[in-house]
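Read the single chain below, which is given as structure tokens and is the form predicted on its own.
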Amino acid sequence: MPTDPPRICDYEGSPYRRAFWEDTDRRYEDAAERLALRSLLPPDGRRLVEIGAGFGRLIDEYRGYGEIILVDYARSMLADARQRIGDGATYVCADLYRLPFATGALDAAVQIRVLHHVEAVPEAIREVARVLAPGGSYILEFANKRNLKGIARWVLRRQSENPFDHRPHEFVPLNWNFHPSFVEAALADAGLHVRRRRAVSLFRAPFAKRALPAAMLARLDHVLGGPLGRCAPAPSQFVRAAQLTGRRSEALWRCPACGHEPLIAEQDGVPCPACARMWPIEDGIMMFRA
């Protein structure tokens, strides 16, 4: 059961970009995720946030949005993103359980390769639901425990984890696999309505990646991923959920410490008149970690 407060997976100082993406061949995974994102994310809007954006790998997929906000808990990740991207985004260091955005402020939220590090999933999803404006979209990816490889391994008694058990499985510290029903129940409890599903990374195996070029494999993955989305046979599952209720906020900021909103940004930071906190801007990064 989750602890109180939930543990947080902190990538501060991690060589994630180099070690995970650049020094290994993940061209197929990158291309497959981009195709899934393009098919699910509305092409334009006013404000978009990517939660757990890391070094900003997917920034090019958001160019139709007027304001792009990259959120991560690790300041070093955001510094890396800012060095690569420059002024093309707003960089926010924050806790995903206490997002510094006004209620109903955002048109879209994207969260890819993040949920498998989240201990308190219902709480995290409720926070995303809070910041979405009516009609807003939530593109969520999660590690799917009920994938075909997991089922086969369980049947052959090569793993003890039951892929049909709806409870999250922490296979190493701060890394969870989820049953699709668990995630969709958390979305529903937060008032978010699942509109579409996609199975992604159907061919995440060394022999498949050796047999076909990454672009071709990703295209095949994309063709099959939509029809197979409801069955969820892949290790990665994407969903698009919609926020249908609430009120849109023209303001953007909220105090993550006391919940006061709206806040008005100043040149050197964002002051909260309610609790007298000053959330500083340091080297172009808005520091909202309480």
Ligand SMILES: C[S@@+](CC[C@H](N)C(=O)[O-])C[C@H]1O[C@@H](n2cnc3c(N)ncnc32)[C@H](O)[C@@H]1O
Second form
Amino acid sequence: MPTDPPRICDYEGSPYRRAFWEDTDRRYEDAAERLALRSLLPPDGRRLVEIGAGFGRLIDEYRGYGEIILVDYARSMLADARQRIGDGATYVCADLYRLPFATGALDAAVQIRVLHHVEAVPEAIREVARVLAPGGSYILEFANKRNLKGIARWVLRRQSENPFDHRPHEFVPLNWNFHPSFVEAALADAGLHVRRRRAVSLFRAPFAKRALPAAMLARLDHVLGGPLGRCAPAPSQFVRAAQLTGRRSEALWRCPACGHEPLIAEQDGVPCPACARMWPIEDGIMMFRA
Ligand SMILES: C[S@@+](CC[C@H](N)C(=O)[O-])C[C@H]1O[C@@H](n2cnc3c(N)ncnc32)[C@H](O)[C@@H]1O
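Next up, the form predicted in complex with the ligand. The previous block was the form predicted on its own.
What follows is the whole complex; the chain from before opens it.
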């Protein structure tokens, strides 16, 4: 029986940058995520991809990498990123379930604030594992349903969702919370090895954000987040997973429609000799959405 393809949370035309980050005070969350990323991501390498990069909020954290690739499904997000960042990155419009990268082509993959929009987590994680070279790192953030606040609310009967249930919980359409064991099982099934864990955004509450300056709160979050990583008490959980096997590819591109690799990029696009598709480059964005 054919199964339906996973639903996609399409951010095309969304005011995400302004509405979520600029019109609301999220300096604490931004600073806490940057500290976590800095401590988990190897500081340098050849090729890094951020999957679901949005407007490129975290680009400053990737300075040690030779090539930075920002992937997003929404072209408007990448256009915004390109306007802010310019030639400092390669912009790729693609679906995370069909990444247009050759097997073993990348040294690092980062995915922050994206998994909560992913319906088919095992498939998405397998695709990241495929594109990572041996020795490559995957820095993954996910929304953790088994956080302290969720547990307290469930015990007090203020929420019906059981935070200890391993199944993903779609709390509003196309937004899921995950049990840490579910995500770690998907990583293990994809052949990735979790090396480190961090609890992040322990103080995501208005009173805490009012009480202390964002930078200080983020620092405190960082000091506690490492030791607390294993028990995952925060609403956001970061992990670093390692790819240990496979073969490194010097070539970068693969056809997301037929899977042929390697593809060679030309001036105006990337042709696939196997299925005769031409993946165009439009306004500096490589268009790989099948
Ligand atoms: C909440 S935003 C996070 C953006 C960025 N990672 C950050 O932390 O600022 C989620 C992003 O994931 C992208 N996204 C969602 N589903 C996707 C998919 N199937 N393939 C690629 N990108 C996707 C959205 O377009 C959006 O830009």
